[in-house]
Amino acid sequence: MEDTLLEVRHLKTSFLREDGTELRAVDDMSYTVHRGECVAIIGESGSGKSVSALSILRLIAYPPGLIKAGEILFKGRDLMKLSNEEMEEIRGKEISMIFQEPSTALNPVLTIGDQITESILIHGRVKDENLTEEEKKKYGSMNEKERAYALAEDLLAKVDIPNPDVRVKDYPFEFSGGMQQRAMIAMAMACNPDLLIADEPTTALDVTVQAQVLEQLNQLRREYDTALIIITHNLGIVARYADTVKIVYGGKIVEEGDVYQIFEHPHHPYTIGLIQAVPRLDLPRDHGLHTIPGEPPDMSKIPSNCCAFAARCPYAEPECSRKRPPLVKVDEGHFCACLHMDKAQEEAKEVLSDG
């Protein structure tokens, strides 16, 4: 498709443990992101969500990590074949990432303004040829460093940081957690990237601040026509902001589709379990909370030719431990990897309708 921005094909990323065992963090993952689209990647901690995003930017440190196989096509170029220097040109300029825990992602000894302007200056964002006509009128008489700081102030204002002309000189410890996250968004959007990856962007923030941060992300996405990948385990975020959803378990995508398909017609037992686990206000207090039994698998011990969810699945049969289910089409744009998806989906209709 002409509007295809990113294609991840059969990505495999592993980590070698000290005992010599291999942990398959991402195990044959494929998906597509289109321009302006919001894609949500959902899964439990340890499912491979963040590692898949870091693999896109080639930020997997070797050793112990290694991208073992796959293609990562961005605007038709395979990022796996680019040199480190070419990747440095892309990071921050064309693909940006908001990392988990802004308090650790921000440099404590540099001001917020210094950290935002670093990317602006490195990638030439405020050079004459890269300014819009409006920016030329606003910043034209300034030198590049002055332009970068003026742009940093404007970015902080866009993400609702009060008194941006003053706060741009503050250090990270002088910002609250919510303000640090907004500063990270401003930094990520500094060069108008085509793709923004937000890894658990609302972790450790209170509910009202979460809503503000997500609204700002969504507004900036629409304003700049930026594609957005949100990595999360919060289904509420997904329901409100995502266009398409990828459910990840054991380093693999086990179900994918648009928001309506995933929430109204889930097929995979893991997807069904996640939806059931969301607290519902329309049920009596004594209904209790649903949980998925068991624990996420140790991918260094699970054979690659089986269903990683089999040990926790209520529909598992002996064949599930011997055969890896392929990702097959169940509807237009809707895919699922389960040998017993029909049975699970039929029973889910009743369970999800009445709780």
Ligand SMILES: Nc1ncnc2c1ncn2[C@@H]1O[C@H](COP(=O)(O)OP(=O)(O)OP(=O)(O)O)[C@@H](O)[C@H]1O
Contents of the next structure:
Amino acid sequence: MEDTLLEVRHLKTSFLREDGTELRAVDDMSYTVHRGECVAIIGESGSGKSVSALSILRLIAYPPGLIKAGEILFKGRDLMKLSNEEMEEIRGKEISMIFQEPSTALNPVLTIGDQITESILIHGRVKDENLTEEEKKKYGSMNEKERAYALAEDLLAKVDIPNPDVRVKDYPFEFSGGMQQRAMIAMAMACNPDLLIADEPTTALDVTVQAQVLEQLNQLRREYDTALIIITHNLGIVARYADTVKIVYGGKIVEEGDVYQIFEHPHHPYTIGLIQAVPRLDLPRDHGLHTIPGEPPDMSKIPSNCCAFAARCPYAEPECSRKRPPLVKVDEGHFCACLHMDKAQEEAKEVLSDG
Ligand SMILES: Nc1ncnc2c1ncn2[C@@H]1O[C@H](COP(=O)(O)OP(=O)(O)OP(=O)(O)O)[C@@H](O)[C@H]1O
Ligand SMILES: [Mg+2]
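Now the other one: the form predicted together with the ligand, given that the block above is the form predicted alone.
The complete assembly is shown below, putting the previous chain first.
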């Protein structure tokens, strides 16, 4: 497809444990992200969401981590084949990432302004040839450092930091959690990346601030046509912002489709369980809240050639523990990996319609 931005093919990332066993955090994942698309990655804690994102940026440290196999085609170039210097060029400029904990990602001894301008200056964002016409009019008479600060202030204003000309000189500890997260967004957007990966960008924030942060992220995405990968547990966020959804379990994609397909026609028993677990206001309060019984799998114990969800699945048959179900097309753009999805989704129709 012409507007393909990122193609992850058969990505496998593992961690070597001290007892010598291998933990397959990402076990053969493939997916495509188009320009401007918002992709949500959903899955339980430990399912491999963060590791798959960090693998795209090649931020997996060896030992104990290792990207064992796969291609990461970004604008047609395989990032796995680039040198570290070439990769540095891409990080922050073409692909940037917002981390779950802003306080750990921000440098406490540098001002917010110094941190935003650092990336702007490293990547030559305010060199004459990289300025838009509008920016030329605004910053044309300044030197590069002044331009970088002016741009940093503009970016802080865009993410609704009050008095950006003053706050740009603040240290991270002088910002609230929500402001730190917004400063991270400003930093991530500083070089107009083609792809922004947001790993649980709002988990540490209270709900109203979460909504603001996401709205800003989404506005910036539209303004700059940035593709966005959002990693989250929150299905409400997914329903509001995502175009497409990848459901991850045990390091594998078990179902993918557009938002409508996933929410209205889920096929995988795990997806169905997730959707059922969302509290509903249209049902009586004494209606039991559905949970998925059992625990997330220990990925160093289950073999690769089986369904990782089998141990918790109400539809599992012995074959599910012997064979890895392939991702099968169930509709245009909708894929599911389950040997018994027909049965699961028949029942889901009833359960999801009336609770
Ligand atoms: N640096 C590391 N060393 C060893 N194991 C790791 C490391 N980072 C991640 N893992 C393991 O890899 C697996 C996948 O972790 P990952 O962080 O991708 O999960 P996640 O889906 O992002 O979970 P969460 O929702 O809690 O953020 C987990 O079993 C985790 O313990
Ligand atoms: Mg994570």
